[in-house]
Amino acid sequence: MAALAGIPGDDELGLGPNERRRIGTAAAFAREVLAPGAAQWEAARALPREVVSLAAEAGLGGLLAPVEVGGGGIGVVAMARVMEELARVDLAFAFVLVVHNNLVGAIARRGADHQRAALLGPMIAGERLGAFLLTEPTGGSDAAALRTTAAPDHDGRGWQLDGDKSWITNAAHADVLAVYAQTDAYAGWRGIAAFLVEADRPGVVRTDPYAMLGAHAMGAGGFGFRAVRLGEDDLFVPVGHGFRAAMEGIDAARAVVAAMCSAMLADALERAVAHTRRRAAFAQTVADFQGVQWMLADVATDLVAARRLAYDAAQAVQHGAPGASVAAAHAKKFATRVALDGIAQCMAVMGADGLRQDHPLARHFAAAKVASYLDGATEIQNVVIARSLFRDRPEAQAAEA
């Protein structure tokens, strides 16, 4: 990733050995396991869940949690470059890690002491797949105008939690779920609390994956909740903290996805460079057509500009910087956005070659265009920059009061 000129290497982002050696790790099995399933995954639209428990084994199942619970004991920016590794192959995969990480490592820094007993283990083993559930049919990326309900019980001891979820990653094998819900109506965003429940657990409704233009490694779908019982034991996220909660998560996600999409971008160039140095056209090289040249510069260029915008993202979430949610939000919108028109090109250069499955790039440009989906969609971190723009008018104070 560090072979053109304005990239940063590992070096200047300031990794340590046992960082590195996790990279090293997701390298191999990105090799080893994703590039020969990958394609093959796409086709039958569905990831095989040992292919999880695989990458657990690896040690790429608790990246966030700490080392004294069996986790990698790494932050956001090194796990970014991890993602980096398995988004060159398959960002629909990748972006499953993302998902259950930052969930295991949620609950590693909030979870109550009965929680992480009982749940890292079997997460950090790969045994238990994570997910979170905050999108719903009706809220689409309002994330704060929740429709699901958690209602106190009438006893007092607990929760009965109703309603559905829908873009759900992870939502084909997920075992704990972490569901954000609404405990008062008139309380807005300050009545969200959060809740594991257990995917097996009565009245949960597990719909079936959605048919999408691609990546379908992430086992995309919904979940419904009907009349779900549950104790003040699966309090995860106290009311009132439920959306600031998420909030974080989704920043981080961001920042990764960004270099995820960096990732595939980097991909798809270096394919289309070594492709047009080998093709023969009027009696020389594709490679020594100025246009050519000039397409993939300016690949290059929004390659160098992502890649930056996501590890300055990375890096400020990591150390909680005051401006890092609008950080994630400038390198995800940009980030998708380039890797979306950087593979066109890319494959355009390659002619019809480009949409052969022995070169993924269509496979890049399908995921590239649901990254664009993730944890917000362009519009949404448009919103979250708009209003650092415009933060001393009154209704953005209210917006994040």
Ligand SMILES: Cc1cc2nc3c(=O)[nH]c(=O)nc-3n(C[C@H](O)[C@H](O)[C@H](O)COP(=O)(O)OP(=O)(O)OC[C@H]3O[C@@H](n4cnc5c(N)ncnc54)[C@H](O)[C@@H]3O)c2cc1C
Given for the second form:
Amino acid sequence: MAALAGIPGDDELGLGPNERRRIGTAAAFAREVLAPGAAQWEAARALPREVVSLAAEAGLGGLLAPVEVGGGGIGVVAMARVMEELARVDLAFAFVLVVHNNLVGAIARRGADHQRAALLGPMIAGERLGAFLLTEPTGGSDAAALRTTAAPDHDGRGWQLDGDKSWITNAAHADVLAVYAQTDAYAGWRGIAAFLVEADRPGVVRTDPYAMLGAHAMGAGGFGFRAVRLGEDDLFVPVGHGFRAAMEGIDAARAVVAAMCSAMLADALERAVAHTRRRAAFAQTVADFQGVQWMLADVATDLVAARRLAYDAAQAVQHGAPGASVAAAHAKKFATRVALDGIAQCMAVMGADGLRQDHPLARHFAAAKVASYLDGATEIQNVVIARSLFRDRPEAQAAEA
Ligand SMILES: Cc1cc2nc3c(=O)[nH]c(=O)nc-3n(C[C@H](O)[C@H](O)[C@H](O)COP(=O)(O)OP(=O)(O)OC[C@H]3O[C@@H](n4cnc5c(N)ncnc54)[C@H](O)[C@@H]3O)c2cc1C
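Let me have the form predicted together with the named molecule next, following on from the form predicted on its own.
Below is the whole assembly, all chains and molecules, this chain first.
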């Protein structure tokens, strides 16, 4: 959007040629595959599995894995740009790829040799889809309070997995499940480990995806684990490190979701500007009313701010800057909030046409609401921000010492 001075361009973001190529690929994929399909998938409340394969064939299946293993080798900032291109058309599909790519990246980084050998190739190629299973029916915000158990066998050679997971993106199609479980009822976060479990293993039960407000392409649903036998080979993150590992990529994910919400807002604003210029009322165009112009001017200000915060956070996370977690929390809280408000304003200036499903604003609106829960609800972002206000202050540190 040329009119929006202040939005960082790719030159400002310090992206390399490989990263720019992937962003171009994402933009073409959004145009050629997502734009013709997204509304239909939402109406059907299901994403055809082959769309994931097409995305992986285009090179979007292993973005965070190193080039040496066939991945994209891109950083957090470029990941945000790639997902921004996709989310501008369909946030739900973009999030399918966020979750899959994050897991592929984690397996490349911390997986055992046999796990890397077995999984990276098929996952990068899109033959196998990943999911991240932390949230449970009893709660998602208090991520350390897991009730899913992995009980060690008496001979110390394996585990038995029991419990339920809910609100899992890609539940509809996932093949590789990263399951976080408690190994010791008395150990709290120190007892959490993670396992890589095939979705077709005996005892794994996939529940039907949820009917939600929107964003059905995410295929969000649940899994049950009924006396699932696990071997030592299935251990992904050792006991004691599971909680930290689950939180490891969360700052990056929050910055990426912030960029994705900015993308939906940018699309809504462009469509609202175009519509109000065409539409007439009281012998002038709707765009001629100063009240309408000012509404959209406020949306534009929020958009510039949201995108700035998103990319400041992505840069901070990528460079491991102190305060990156707080930057990501600010970015995610602000972007989801202004996307929800701003898309509603854009719909309002379009009159009743704003409600119609032959343009994507209603889909964006629902997706912005859904996004406010992803990678921690808005209140949890405030917990992170408030902690920095109070705990990081010298007088608070002195009091705690
Ligand atoms: C479409 C979708 C896809 C998802 N995908 C995944 C996934 O792939 N993997 C996964 O593991 N999870 C996933 N989630 C779960 C998501 O991370 C949780 O919904 C989120 O963490 C909130 O948990 P909850 O819904 O259980 O809310 P609860 O934890 O029950 O919280 C209820 C309310 O209380 C508030 N609250 C909780 N604690 C505090 C506090 N300390 N201070 C103030 N307010 C508080 C919350 O913000 C919320 O508003 C997904 C969620 C959705 C909606």
